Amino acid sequence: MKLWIIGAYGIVSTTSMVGAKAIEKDLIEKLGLVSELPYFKKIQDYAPFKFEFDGHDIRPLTNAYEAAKEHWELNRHYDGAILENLRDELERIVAKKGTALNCGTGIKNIGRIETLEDEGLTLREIVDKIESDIKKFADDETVVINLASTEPLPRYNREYHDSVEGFERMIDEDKKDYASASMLYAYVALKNKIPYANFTPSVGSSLPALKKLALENGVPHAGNDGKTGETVIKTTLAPLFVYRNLQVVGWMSYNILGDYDGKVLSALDNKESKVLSKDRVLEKILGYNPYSITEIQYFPSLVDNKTAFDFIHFKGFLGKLMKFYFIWDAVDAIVAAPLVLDIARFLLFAKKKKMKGVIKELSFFFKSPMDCETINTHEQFEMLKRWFQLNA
């Protein structure tokens, strides 16, 4: 299958690459694949395993070995000999310019950028160029993912983002302050019936005119904001005391973090959305809000080697007060990567099942999925294997 990623270059993006053509040349095993458990054994009959890839990005590297290189040297987070053995086929991937349109004061943090915006371009244009590289790529096995940067939240405007007619209007009159990057690729996707997801919290295909664009045009997508660490924890831990009757008195989660993930949300306005998107969760498992601290913070030493620190108060029996700690400690994109194929394969299968919309069953892999109230892990897992295995 054809996976194009919006933000190519990143470490969760070059680290999908390494994982997947590594696995394609038995180099490692499928550890971390959720696709690969038994219980999803036929996903091979609709989405072997075996990816081409492209995309775009702003920053401008020459080809992703150059780009999986500079994370390498980072973060050693695999080893070295497998990188080199894959040279040739990373070096061949090579990004296309992209938009970081409205994208946060965050992204000045990341170092020299190039995008279809500073060319003066109008919406009409961006999305032309955008739709362009696209096309010139895709194909029936195609499957569109935005790994990007966090945006910060949109200027919502229900004139041009509850329609698809107005959406269109919006971009033909070039009304740049309603417009993010995240919006525009997906609905790139969407309109050229390329299956999408969002592993961002940035607003990619949950506007009311692009899911409606989605059943119009029969494409499955799905998002948002990919479920990999802390969050995973919490949102497995916290229906622990719904169970038990405990009364969940207050959560502190405070994350830090490095690498370029870290540098951008190092910024207020991009770090909003990752905090509500994180900070949700507990109210919809707990079915009430406890004081609650969600914090965010760039650590540069750390790199993509991501810590959380979670405090739980909770009162049980006879009014007693009680405390519980954890610490997540994982290298972020090691943890991503896996999930990121493993959408990309449900989302094929999907389509191939001739499914459109909203795929909600895919909420196991989103810290906020989008049409599904249903937050708790253990539901989610069940859910996705009710839904392969009915429609498989």
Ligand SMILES: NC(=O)c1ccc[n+]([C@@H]2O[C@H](COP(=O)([O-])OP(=O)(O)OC[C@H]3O[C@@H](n4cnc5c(N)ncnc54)[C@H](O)[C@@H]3O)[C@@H](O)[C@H]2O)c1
Second form
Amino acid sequence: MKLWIIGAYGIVSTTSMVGAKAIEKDLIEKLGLVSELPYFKKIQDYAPFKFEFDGHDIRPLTNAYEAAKEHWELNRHYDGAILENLRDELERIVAKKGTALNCGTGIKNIGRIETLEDEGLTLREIVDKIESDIKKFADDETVVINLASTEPLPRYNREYHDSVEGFERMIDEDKKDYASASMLYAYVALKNKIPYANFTPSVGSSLPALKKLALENGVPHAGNDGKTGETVIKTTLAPLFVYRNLQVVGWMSYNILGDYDGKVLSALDNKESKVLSKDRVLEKILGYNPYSITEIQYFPSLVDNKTAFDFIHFKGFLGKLMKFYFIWDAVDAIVAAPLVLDIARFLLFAKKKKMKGVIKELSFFFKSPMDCETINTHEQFEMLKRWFQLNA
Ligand SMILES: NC(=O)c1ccc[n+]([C@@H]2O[C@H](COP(=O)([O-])OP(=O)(O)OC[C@H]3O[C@@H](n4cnc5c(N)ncnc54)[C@H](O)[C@@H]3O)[C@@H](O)[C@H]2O)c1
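Output the form predicted together with the named molecule next; the form predicted alone has already been displayed.
Time for the whole complex; same chain goes first.
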């Protein structure tokens, strides 16, 4: 299958590329891939494990090898011999110039960027260019996934965001203030009937207009914000307090991370979308809102080795207050990259089964699943298995 990645030169993207190609060459085990669990064996019939990559980015690098090498130099997150073995394949992946429209102040922290809007293009011209790039690559077995830096919350406008006609009018009237990069990429994918996933907290395909477009065009899509680290632990652990009738009175989550993601999230406007996405999960699981602190801070020397400290204050029998602490210490891209490949395979499966609109059963993979109130990881996993087994 083919995977078009928005943010192709990022660490999650290049780690997905390296992992996929290394598996194809039998250099590594398939650890971390949910789609390779025995429950999903039949996925082979719909989306065999073979990937071709391309995408958009806004950093002017020469190719995906250069990008992967830069991330590897900083993180050493896998055996460097694997990267050298895949050099030729990665050098052939050259991202096309994208748009960073309304991507916030944090985007300036990632160094030199080049965008379509810098060339003075109108919204219509930007959309047309993105569309022609994707169409040159895409076939019937293609999925688009957003792995670009997190955008700030969009400037919501009913006139332009609630209907497909309104959205297209926004493009034609060049109302740049109301558009953001992630919605434009999502629009192009759905317009061209290509399944789309949003692995970031950015708005992507979650605008009412784009949800309608997906239904009209019969395209499956999913998002938002990959559930990979601290939040997956939180949403796996929080149900325990429900099952045992323990009252959570306070939950503090303090995350520190470096790398480009950390640099972008150090800007307040970009950080707001991420914090909201992480913070909403507790209330949905517990049914009430305990006192909560959710913080993300930039910590350069950690690079991609994101560390999360969680402190939970809970009340039990006889009103006794007790404490639980955990520390999550993982390489963000290593936990995220296999899920990117999983999501792509499940979305291609959904397309082949003629499913359209938001695929809620993929909520297992997301922090803020679209149109789905099930946040409990155990229930989400059961939903995913049931959905697949009923349809495969
Ligand atoms: N575990 C995880 O790593 C994890 C979990 C959930 C969500 N995410 C989200 O996934 C995204 C990628 O994370 P990462 O660690 O790979 O970040 P990264 O900074 O390494 O990569 C982002 C890439 O996107 C590019 N980019 C930025 N804005 C763009 C735009 N508008 N169009 C095209 N390209 C653009 C950047 O140049 C960069 O190459 C972030 O939004 C992050 O919040 C990551």
